[in-house]
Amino acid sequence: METLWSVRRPVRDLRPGDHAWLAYSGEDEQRHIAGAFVRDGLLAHDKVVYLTGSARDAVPGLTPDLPAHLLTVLAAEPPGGERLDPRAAAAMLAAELTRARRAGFRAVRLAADLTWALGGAGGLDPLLDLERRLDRAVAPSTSVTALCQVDRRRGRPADLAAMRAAHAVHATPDPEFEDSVLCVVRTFQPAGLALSGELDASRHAILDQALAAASAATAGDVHLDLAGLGFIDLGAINILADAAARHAGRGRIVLDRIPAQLRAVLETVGWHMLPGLSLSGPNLT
């Protein structure tokens, strides 16, 4: 399957029939998204199948308290490092799906880290062949959910774009906080948070906690994507300034993609006089 459109879906909302895509930018992002996919499946007592290059590769999200007997790790890299064999890899996965059905599992989660195969013999064709085989197995299913992942740092932009186009669903992080007023989502490239909705007095504590966590997790600048934010009050701006002061010495609090009306508010209160707070990018209209 090749598609020019896609659905962005938090990893918690992936469902049977989804053949999802994740290009992660580091172990932290992989653990945050793919790790949640693995962990949630094991906690739900679903069958989890993890396809990777070597059986020695770490499985993100796996901790000693989880029922590891529900997890099967498959090594797809052929002996001697020959090119990926998409037919053999798909056959291994099909055999595991058959075993899971016979064992009575109500749902199966298939996670595949294909980073090891990027740039391998045969170029991108074997990977795209495997993706087509996976899509034929997963898309019509009422019990199988799949998440394919690669480390974007290891792939050429054109190859990543081609693999991305082979998936109709793109997995995103679960929100750090979400209600009818405000949604806070962690971002990884750049590191920080995406805020959408409204920031009023009732959500000040949420903002303060989220900023503290983002600051603790980030050695450099903390970026806040405000494209989806419709309102911010003066109290929330003060919280941003306090967070910038606490983060001083390690980086700035950078406000990205600011809607025009929010930029006007910030300019009115004199954001440039707040040490450690920086605005970037053009106005959004």
The other form holds:
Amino acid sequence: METLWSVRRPVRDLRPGDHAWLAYSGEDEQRHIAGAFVRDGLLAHDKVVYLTGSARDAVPGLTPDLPAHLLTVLAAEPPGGERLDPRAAAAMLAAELTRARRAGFRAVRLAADLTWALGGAGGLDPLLDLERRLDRAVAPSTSVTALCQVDRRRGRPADLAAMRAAHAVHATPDPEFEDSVLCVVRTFQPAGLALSGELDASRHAILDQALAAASAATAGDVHLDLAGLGFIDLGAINILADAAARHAGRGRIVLDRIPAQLRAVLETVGWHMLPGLSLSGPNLT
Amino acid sequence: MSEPFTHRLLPYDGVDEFLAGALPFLRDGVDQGDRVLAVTGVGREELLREELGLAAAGVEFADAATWYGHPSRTLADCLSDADNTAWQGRRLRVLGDPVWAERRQPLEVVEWQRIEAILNVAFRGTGATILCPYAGSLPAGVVAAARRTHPETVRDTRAVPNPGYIDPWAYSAECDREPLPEPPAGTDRLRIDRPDLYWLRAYVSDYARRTPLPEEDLQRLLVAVTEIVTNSLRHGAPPIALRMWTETSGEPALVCEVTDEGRWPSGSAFGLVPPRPGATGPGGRFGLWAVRLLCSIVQIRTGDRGTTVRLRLGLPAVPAARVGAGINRA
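To test you: the structure above is the form predicted on its own. What is the structure of the form predicted in complex with its partner chain?
Now the full complex is given, and it begins with the chain already shown.
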């Protein structure tokens, strides 16, 4: 399968027929994206089927007072380290989908954490076989949405690329905020926010809030990806400087991929006025 | 710093009088271990180096044409030099030859004269010492204005109080006494009545792109306009309106004017005094000051008849025909 036609889609916009991919870099990112996928399903009273290695693995996104019939956790790792049996795993999922349909569920969310299978006996082939079977079952469906995840720290780059290529949709975090002018999305590697659109006084409170959340969630530097930002006003620059001052004990606020015209404005104000803010990457000349 | 800040006028006629005032000032600085900066033209630098002899090694020379680049920027940079030098336990000593008085457009000369006054406020407590030599050959008004912006005059190497000196804010207010000329007839007036300024920026961009304004300056203009309109929305009174036009007489400029019915409180610093890093609390710290840095010239009039802020950005010199074609709004 080729990735040329793969699309990136916020997790809230995944829809039946999507067989989506998420390579997370930590628990925080998994909770943020896969957790949202599970939680949104449970809150909508859809059936959620969570496939994982062992029944002891934590399921992200659980809701309080969860009605038991909404969630089924399937443990797919064969005991004793045998190789993954893709046919058996697919059959187990198919049976669960049939049960859900018979129970009258309109929609089913299938979330699979396949990290355990990455280093398994038999290598990548059984995993890719399982993905092909999943794709055949999900792609034509009008009721099933699937999200496959792995911890990218546990996979070899070539394996991750092959797995990624087996998915037409790549799940991205739901924006912290989005309207016709501004979009704010959490990022996880590096940790921080991606800002796109335009930032002025009508959205200062949103920026302030998002920065506070990113700062609280981040032990080191907070990175702001500004590649998509077309405008930033002086008030927002002040807010960045204030956030940098508050985060100073733990790290800097690093501005990544800042467009040249925004950089010219910051330089006019002067970096000495903006302690705690720094530029990164190829922009640092 | 135990030394008080001083800002002195050295009126002179001819090279001998210039040297008689400037040389002791520079030599004293070298002797006392000051950081000594001589801002002057190339010809004067040669002359001073020759006369100073070995002491010239203790003097930094800066080309006045570059050093006096932009009134607010020059003030901020020099102030930051003064702060840093004081922090090292030394004194900043500047000989500032006002070359701007000879060449610049009247609008810009007013802003440099205003800076001469405001620096008396801005440099307080820095311990810096500034000597400004004004040639008698300068236009009479320039020397007369200098007598009002320098607390002291040097006469026969002695500093004496300047009887003409007035309060810097009073001087600055005088600079703004003249009403602004009317915008050109037929200039469109855009009413601003919603807080979302996205569309305002689109309007300003569309207009500016029909002028030779460079893309980087457009971004500066957008930031400046957004700041002024945000201030009007927060503190001013409706109606708020925007007008834009280009001026081709004198220094070619794109002008962007924001008006509202409000009146700024008395005692406003109009963004003239550079904020010190870390010295102020959060919120609106460098708004209006940054607007001055982003534009070539900012003109403000506020009173009973409302407030007008004009942001001027210099336009690169292009053949007049192209400017005309670019801005024809008919």
